[in-house]
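Form predicted on its own, single chain, as structure tokens, below.
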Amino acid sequence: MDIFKPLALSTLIAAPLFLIGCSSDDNHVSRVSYQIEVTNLTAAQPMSPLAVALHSGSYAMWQIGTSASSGLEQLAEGGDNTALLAEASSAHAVTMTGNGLILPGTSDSIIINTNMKSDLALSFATMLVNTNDGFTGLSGDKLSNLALGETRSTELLALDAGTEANSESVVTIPGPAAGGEGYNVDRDDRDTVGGHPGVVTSADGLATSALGEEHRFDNPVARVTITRLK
């Protein structure tokens, strides 16, 4: 008697069992990719590299009228955008760092990709340097309707983290324009986020002011494009 005879039968029964109830598009999760194009409108305001995030709609990177996080508050007032990708990261965000200073006048892009979700939304933000906490970005953009191939364009207003006083001091201003000490863990303004109100500037009678005419800016102080690739 061949043993390996009945072995077989069993194994081609149980096969197309197996198949039937595990079709290959059971775990099937589609992915989605989208570059992100940010481009600096400023005369004098170099950006911080960006912190980028896609994610459901449950997380918010900041909210207007309420307290920044920590994250946001040490990209603000100092560019590290270290905190704040970590503060994504651990909402199950999908999170990616720029690559460098965005200069006045140039832009920078990425590519970042994740699973496709009905509530995706991209969240980023980066920092005016020659400020005191200024930054700008989108919180929870709602990317779900964007179409495979399509491209929307935001232009984007200067926000105010409410985390420290716009001194403009050298103490406390830390980009090229002063170099001083940037994020300081101590809040000294409203604590909460805000549009922000602009540079006074020695040049209009802030004599304690780092900061000169050049550095002044009007809205919008930023262009993102976002392009939806898969």
The other form holds:
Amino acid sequence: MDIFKPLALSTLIAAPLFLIGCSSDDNHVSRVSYQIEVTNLTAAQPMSPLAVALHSGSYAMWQIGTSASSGLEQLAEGGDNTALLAEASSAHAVTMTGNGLILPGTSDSIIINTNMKSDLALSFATMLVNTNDGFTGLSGDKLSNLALGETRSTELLALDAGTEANSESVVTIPGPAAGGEGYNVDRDDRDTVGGHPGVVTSADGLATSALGEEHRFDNPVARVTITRLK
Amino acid sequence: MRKLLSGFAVTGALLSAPAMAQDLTISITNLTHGTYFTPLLVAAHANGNHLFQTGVAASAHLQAMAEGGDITGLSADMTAINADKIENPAGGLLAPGATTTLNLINAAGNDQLSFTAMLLPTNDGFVGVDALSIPTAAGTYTYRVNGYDAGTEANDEIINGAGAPGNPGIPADPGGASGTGGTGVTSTEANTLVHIHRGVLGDSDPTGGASDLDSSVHRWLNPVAELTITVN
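Swap state to the form predicted in complex with the partner chain from the form predicted on its own:
Below, the chain from earlier opens the complete complex, with every other chain and molecule after it.
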């Protein structure tokens, strides 16, 4: 987690130097600040509290076609961001958790600060809680091309952690549609992260599904707006 | 197709001239959950040429690709117009989640990019891009790519080994998740022009039902692929 006191201090010291365009002084590392606002665009898929990380190019929260980390599995199956944030922290990321569940049609917004570096990137993840292991987010979105005061919006795709088969059964979905189990250690799907195929639901022939027609979704499932504040 | 452009690349786009050969690194990622891409055909060609067009009837060569994964006809079409092309960069099927990367040198004038591959298992579904203007400024550009229906075969969703044009049915499910004994989802094709694929229906009965496909495995949402072009 970032600490506020040193931020305020370094801002005060660095501010005069910014005005004359000096940023190479080793004693005054530039601080940057981003507002991250995530809007849930689905009909009836609450999204779990955000796991947000600012990091360098050496860390990846996930990659398409690669096995999910244990932290990502825990977020995608159960909505718990604790382990994923711990993984990012141990990879020297600055991390933050969101303010809570993001209900359909609503947004969550956080402000996160760190030291400027040339390969700075944003990653975040949130679970679609009425799924087995569906989530959305960004992995390694480069921030170096976002100028001070600039805003960028990106529409987000539904992703599948690939760690749990999409049975949609009442015992396997943790969201309010089912109230079943969240994370378990088993990996009984293809074990690589990829695009989510959507949910079938009991309304469309999967009799064992705990989900109704309202739980279906299409891409994009969310929108993120990133603004560089400092 | 929706575009996600890197900011730095956009600002540079107006500053450089395209009147010479380019060195492109192209990556294609399969974003589906349980659908394979048959051998890809990737081509840079001149304006006015196409591998496919929405709202237009499929050529016989497109039909052969979409129903059976055969790119020989489309590839010959590209040779005939002096396109720069790469066949089968993945060396066979591109599995769900997998990425293939290729290098393509495109001659001056071959400034549009198209690619196709069959979506397997489907009757005549394919993934592709039609005549995308290749960026001219150095940088990396990412595109979201949709799935299409060739409109040449009814989407019965019966796996019977049929891949030749005109024969109903699906050649195979490479992922081994399909069932048997389906009675057929439909025997007609309402739109006989190339159109956005409505997706497969599938069912949860491995030995019966209407479809041989599994609704929990073989469905997809667009985009079905991600295309990345790096202009070197």
